[in-house]
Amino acid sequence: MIKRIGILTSGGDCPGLNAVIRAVVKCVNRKGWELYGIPFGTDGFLDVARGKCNPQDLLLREHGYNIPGILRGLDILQFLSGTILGSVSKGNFNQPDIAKEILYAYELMRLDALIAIGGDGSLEILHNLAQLGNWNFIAIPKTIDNDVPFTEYAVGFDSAVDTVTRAIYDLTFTAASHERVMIVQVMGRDAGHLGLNSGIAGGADVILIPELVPQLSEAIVEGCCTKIAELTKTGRRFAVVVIAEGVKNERGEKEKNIADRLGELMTLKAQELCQTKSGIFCNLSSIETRVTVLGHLQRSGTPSANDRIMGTAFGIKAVKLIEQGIYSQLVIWRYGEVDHISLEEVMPIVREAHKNNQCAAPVQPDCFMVKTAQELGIYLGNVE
């Protein structure tokens, strides 16, 4: 029999997506099913339901110049950065009449299953909306932030962890060069696993994130003076500090740049250091802050290996749930390989957080990054 299944991407964007789709692509086709692009996120259900668009003209084929990077036998879409289907990161889905026409399309398309890719906040939204259309529904994570639970890793992930790791590195030369310090301000609006992983291999001397440091506390930032200051007795007259997003300001509340803030606070406080403890101190007392805010350059460039193979892996993991009639399912990477969870465990604990503005899957304080990190000397706040 053969199946009708829909896929689509919701969210931010990230490389990886692309291996996702071409996966299920691959496997669909190989099978003799029909594969539909639902372009936009939901966006494209609701063009479906309006008219504006004919299901037939969303079929996808692995060979064909319906698929974009498919020229001549070339298949590069592995390879590509963002999502050839296109994504929405907000919509209206609470009107009761938006999600009566996206039901509505789902079923005027006559699909068997849908497959989303997205991140912890679309794949509430999208869960509900299954369940109010009895979906055979498979939910595939994607988030640079790696906050998706269950899941040890999140495609997009490691390739932003790339991306920062290798900003790092160049900005350190500069650091060095003119004896400055490099505050750079990475993504994370609740989460630091990309502020700590990318900080790690960066070779970052000050980690702040959101986890560990909730808001820029008089003593964090003098933690801050002091570490730079001891790196002075070693020679170093320069120093990277990475900084998530998410941490808050003195007074609790959140800056668009962070690291602006910080780097104002520091200089303040490194004049007053030198004033009333002098010693090492002292080395402080013109010091230079730049800072570095990379915001979307986090969620381009080419996908890692690593972010292939497990888009690969989960694409495929997806459509063979569908095959076996297991639905409502996560697919997640766990232990070194590809597995599945039900999301009516995951779900609870994603609607709690989001409930108390908090981040479903966050650093855990005593987890060994946080402990590796530490080991190394790098500050990372008043961690115990």
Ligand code: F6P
Given for the second form:
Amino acid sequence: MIKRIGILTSGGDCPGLNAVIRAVVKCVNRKGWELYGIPFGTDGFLDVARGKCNPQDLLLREHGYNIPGILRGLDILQFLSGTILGSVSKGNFNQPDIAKEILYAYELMRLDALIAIGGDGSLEILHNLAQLGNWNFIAIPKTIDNDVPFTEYAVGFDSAVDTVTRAIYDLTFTAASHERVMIVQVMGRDAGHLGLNSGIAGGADVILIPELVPQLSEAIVEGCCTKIAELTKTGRRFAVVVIAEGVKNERGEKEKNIADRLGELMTLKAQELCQTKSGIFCNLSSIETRVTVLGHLQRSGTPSANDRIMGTAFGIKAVKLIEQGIYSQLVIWRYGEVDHISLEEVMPIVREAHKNNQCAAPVQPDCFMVKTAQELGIYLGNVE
Ligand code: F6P
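Could you give the coordinates for the form predicted together with this ligand, as opposed to the form predicted alone above?
What follows is the entire complex, opening with the chain shown before.
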């Protein structure tokens, strides 16, 4: 029997989403089923419910890419960043009327199943809707923050690590040329996976992530200065500091550009240390700091090979689960394999974390990547 499958992307975009969509299109088409791309996440359902969009126009077919000349027929989708379906990060899903309209659209489209590619925030919303509407629901994890529980990997993370690593590398040479301390602010929301991994790969001297450094205490700022002062013993006159956006200021408050605050605190502390301790600390007082907030560039760029591979495998797995009639699942990567886990197991962890404004899958302070950074001599805050 022909199945009618819906697919949508929800939450912040990231590289690799189109690779998932492409894989699902190919796999669904090969089975002779139909795939409907819901535009802009649940907003697309609202448009269907309100008659603003005809479901037949949402049918996704393979090779719909009309490139002229000798490239005719080339399937470029997996090479493109962003999401061809568009995405939304906000909605009023707690309003019963909105939820009702979304459920109505699902019925109207006569969908047999829905594949949603989203982060933990979107998954919570969509899982609730799926339960209300009794949908056959499969979720695929994506986020540059890599903070979806039960999966070691979310689509988009690898490309973002590459992008940030390249930025750190590039900044190193201007830092050296002007004998500066470059402070690089990276995304990640409340998680430090992106900062930690790219900091290691980019050769940072200091990496501050919220799991290890919840806030910029005086001791932490002094630790940063001490690390950089010690580098001057070897003749180094520049440094690169990575700070994740989730680290809070000295009063425990979130700041949009926490890297700016770190720069100010380090400048003050360096002067104080020169006066009170002198010696190598006085090498620092003449070193300037400069801040780079990488922002949404971290969500751009051609998807890395790994994001294409993982995105493709995740997409195929989602279709396989539908074929097997296994629903309410999160597709995951663990122990070197694509696998799946019941959303009934995942959601309590996500809900609890959101209730407490915490990250659902933080960096574990005793994980091997933290040890790796420590063994390299990178300053990570006051962890032993
Ligand atoms: O969750 C992905 C992410 O890029 C975070 O790292 C960042 O804090 C947030 O989204 C930015 O969201 P927005 O695009 O809505 O500004």
